[in-house]
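Take a look at this single chain, the form predicted on its own, given in structure tokens.
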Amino acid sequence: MRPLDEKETTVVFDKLYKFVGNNLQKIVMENPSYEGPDPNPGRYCFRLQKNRVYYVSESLVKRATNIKREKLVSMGTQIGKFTKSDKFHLTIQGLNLLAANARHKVWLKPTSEMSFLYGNSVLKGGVGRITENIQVNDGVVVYSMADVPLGFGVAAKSTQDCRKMDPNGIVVHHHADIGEYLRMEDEL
């Protein structure tokens, strides 16, 4: 497990910024970690292991140095992975981190939750609420009406366009949802 280099850090931060905006500073600098025997809170950092990016506390990184790199399977919270073409994709395991710091949110009606959890995009007819000032291609976290994070995606339309569109029009393009834990359990 190694720290991200400058190019990898830029790619990861650009993707996270799309979803959390200025809250990225809170994730990187201000989020205290109370793990380990040290009474002073530490910080979280990003580490790379086998093309997967993890959000992990510094105290856990120090303790993991006792484990051989080949034997280390996972550590912390996986937030995404790099593809063979060096593109970064956020994975569903990072949903809690995104949901806690999300800038744009969409709440689904109970009738359309299952459709989203099966991997379909969010239609206008299934939207219960939507935050203001969403622009096209902004990162969006999708919630149930009970404020349970279900997944995330990218806005297909702005908030203003959503009000005027047909009920069968796509509002959010699907990227990941909690149903992936069942559909793709071998890959996660």
Contents of the next structure:
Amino acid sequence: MRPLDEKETTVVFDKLYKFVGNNLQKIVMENPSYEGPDPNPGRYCFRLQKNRVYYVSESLVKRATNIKREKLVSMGTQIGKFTKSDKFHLTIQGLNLLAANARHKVWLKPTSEMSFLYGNSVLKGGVGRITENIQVNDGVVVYSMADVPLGFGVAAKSTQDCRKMDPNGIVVHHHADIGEYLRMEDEL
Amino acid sequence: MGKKKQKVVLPPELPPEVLDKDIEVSDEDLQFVNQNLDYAGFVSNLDTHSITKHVTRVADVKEDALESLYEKRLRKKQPNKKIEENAIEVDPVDALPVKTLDGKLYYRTVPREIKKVESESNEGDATGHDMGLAKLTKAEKRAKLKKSRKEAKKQAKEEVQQTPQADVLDEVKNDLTAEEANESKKYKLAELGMALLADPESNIKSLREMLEISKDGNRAIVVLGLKSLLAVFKDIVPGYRIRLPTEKEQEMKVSKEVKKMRLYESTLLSSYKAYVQRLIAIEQQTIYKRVSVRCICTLLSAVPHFNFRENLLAAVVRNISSQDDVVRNLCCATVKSLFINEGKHGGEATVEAVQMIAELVKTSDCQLHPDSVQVFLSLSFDEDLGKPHVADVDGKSKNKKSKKRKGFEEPNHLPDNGKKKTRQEMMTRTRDEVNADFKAASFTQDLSERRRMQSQTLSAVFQTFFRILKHTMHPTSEASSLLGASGSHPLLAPCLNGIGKFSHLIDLDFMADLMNYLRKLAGKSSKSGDLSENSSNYLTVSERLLCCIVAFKVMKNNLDALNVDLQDFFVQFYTLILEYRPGRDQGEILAEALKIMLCDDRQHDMQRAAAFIKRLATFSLCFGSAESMAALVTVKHLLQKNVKCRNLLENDAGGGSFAGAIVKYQPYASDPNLSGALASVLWELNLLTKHYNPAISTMASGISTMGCANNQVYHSIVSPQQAFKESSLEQESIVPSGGIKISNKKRKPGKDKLSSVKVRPDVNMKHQSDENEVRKKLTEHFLLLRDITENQRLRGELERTTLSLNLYEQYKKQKKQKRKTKMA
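Output block for the form predicted together with its partner chain, input the form predicted on its own:
Starting with the chain above, the whole complex follows.
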């Protein structure tokens, strides 16, 4: 386990910024952590372990240093991983963090929830509600109508263009959804 | 004045001619004559010449010539007779003639004139001044006409009659000349006006005379003249636009009627033009400003289809932002009536007016009175203006198909079809001609023409709106340095209202820009980050609320494509609720915003809804009844709609299982999504149940018990706006003297009618012209109040006296009893 170096930090923060925008500051610095024996709230930080990036409270990190590197499987919340070619991808385990601070949201109609949970992209006909002012390639978090976060993706069209589209166009490219816990259990 | 018809009376036949020398005079006759020379003197004084002339004049003349002779004689006699008539008409007391030492009789004509004038002026006063023209009856008019003619003739005769009173009369004349002249002009105006209205065609020249009179120096006369001309023109102007005949047409030989018509039209047009020019010239002078503006406005609203409409419109639009309230109200009312009565002018005036107002906004850099843009709200457009032209395309394709079919069938049935085709062609041709004639005859507009004009109007309107928005975003440096903070956007409120009203007609392309602008505007607070944007750039809370409201209205009207969620505006609204101050900002706008953003059927993010509920509950603790009512109604609404938020009513401080990601409530969070309100509890409701206003306390207790029932069928129908209005009016009413009915929980809070007298002084202090009404109403109100207290006091006294009387009677009874017992 080691903290992220400069390049890695910029990459991770860029990716997060696409989804949470200015709330990034809240995630990185101002999120109080009540975990641990300390009565005063601590802070959260990012650590890298075996090509996976974790979002951990500092007190937990202190205690985790007691475990050998090879034996440590995971800590805190995994938010993403680096590929062999050093590209960073966000994974589904970070959904809670993203959903709480998301800027751009899309709500799905009940009929198209299943389709998204199987890994398909979101079509316009399945969109119940959509936040205004989404631009192309913005990070979008997908919810059900009951405000349950289902996953996230990348916007294929801006909200403006979305209006004029026909119902079978793709609105959000699929990146990750909670169905993966069942489908790709081994790969997580 | 009727010519006296004379019967042709021939003189009696002459006695047979007897020569002088044949006459034998008897002695007795001679004696008689010599004795009575005096009596017989007349014979020598006989004017034989004139008598013979008299007699022979008519004798040998034939019938027709005879008539004309008599007529000529009459005419010569008439002026003399008229003077005599004068003598008889008026007070005989003053009509006594004067006999000079010479034995000549002088009739007092001149003083009688003055007397007559005075009596006439009294009449004139009685009939009322300014608009008394129309009220004078025709009989009086005719009498005045006669008198004026006589006066004119008398003016000529005065020079002839040199009376010894001439000097005195001259003096008197000079004093009264001005008044006389005014009166005479007034009456002249009146007669001319009536004559024109009675028969415009023949009296059209009198228009010029009226115009002349109105060029007088005296202000009252000018005003009267202008107003009477206005009344005349309003009635005379025909229902079509006059087009003067061209050179060619003038050279053509036309019938008498057409010539007469042309003359009439050209005179009318030229005098109308002169009148309009005069009005516009006079408008520059402040003493005449109100009158001229009133005339222009009335003309424009009465005859908007006539010529010179552009000049009138230009004058009206120039004054539409004047500082003078009366002038401005007049102009705005006129423009509104133009927009509403489109049938009168076929829509062209609307386009012109809107374009002119847009120009005005542009040149004055958006510093106008809000009324000038408020008039746009009275515009109305066709419903299908936004939809494209589908009909034509279909028609064209149909034509093509039919043509193809014809061409195909031709080679098969050549000989028969030849005849049929020509007949069909003839039929279609005649049908087209008939259609064209019908269209020309009926004044209905072509649909496409109407559409074109409306789209022009719409584009001008939106141009103005966007310009105002842009100006609000980036005011020029001069404006920002000169003007203060909140006063620099007077046009913003009506602009936003207009956008809200016409939002369904906005093109989708502009929608994104518009929303961007609105978002930026809503976000402008006094503490904007950039140093370049000074405090001169900030908008008041009301204006920002208006921006949010308009954004939602726009979205609602364009819902057919996609259900878009306005995240940023909710964030803004969340902070605006904190910044609201009851005295400074308008509560109605807040109530409207609450209704549109929260209460209308929208599905909310749980976190966001909970955040609003919590903040509104805290808000209702801080302000007066009106805002609290509005907030509580909204809270109830939200709690009913979002079932999950009802855990706010439970006592789980940590939020239990519903809290979501954020475990602690952040009261100062600016983003409702990150506030963690699901983890809080609505303890404010407990405090509110002890509110002094019974409506609020019942409402609060109602909400806190809402969580118990599983199935909430009872829906609150009152909107926050209604609740706000009703609560605020209740505040203004007098404190009820009777008992207050304890309201049932089930009863809707807004409908709590207090049993006692509820005097609602609907005081509208904004209009200066209603001041008197306000004063009257206030005096009534306070008199009533005083009467009520008087009543109470008297009733109290009455009760007291009855009580004391009863006591006394009891005392007397007791005394009697005592006496009885004593006796016994």
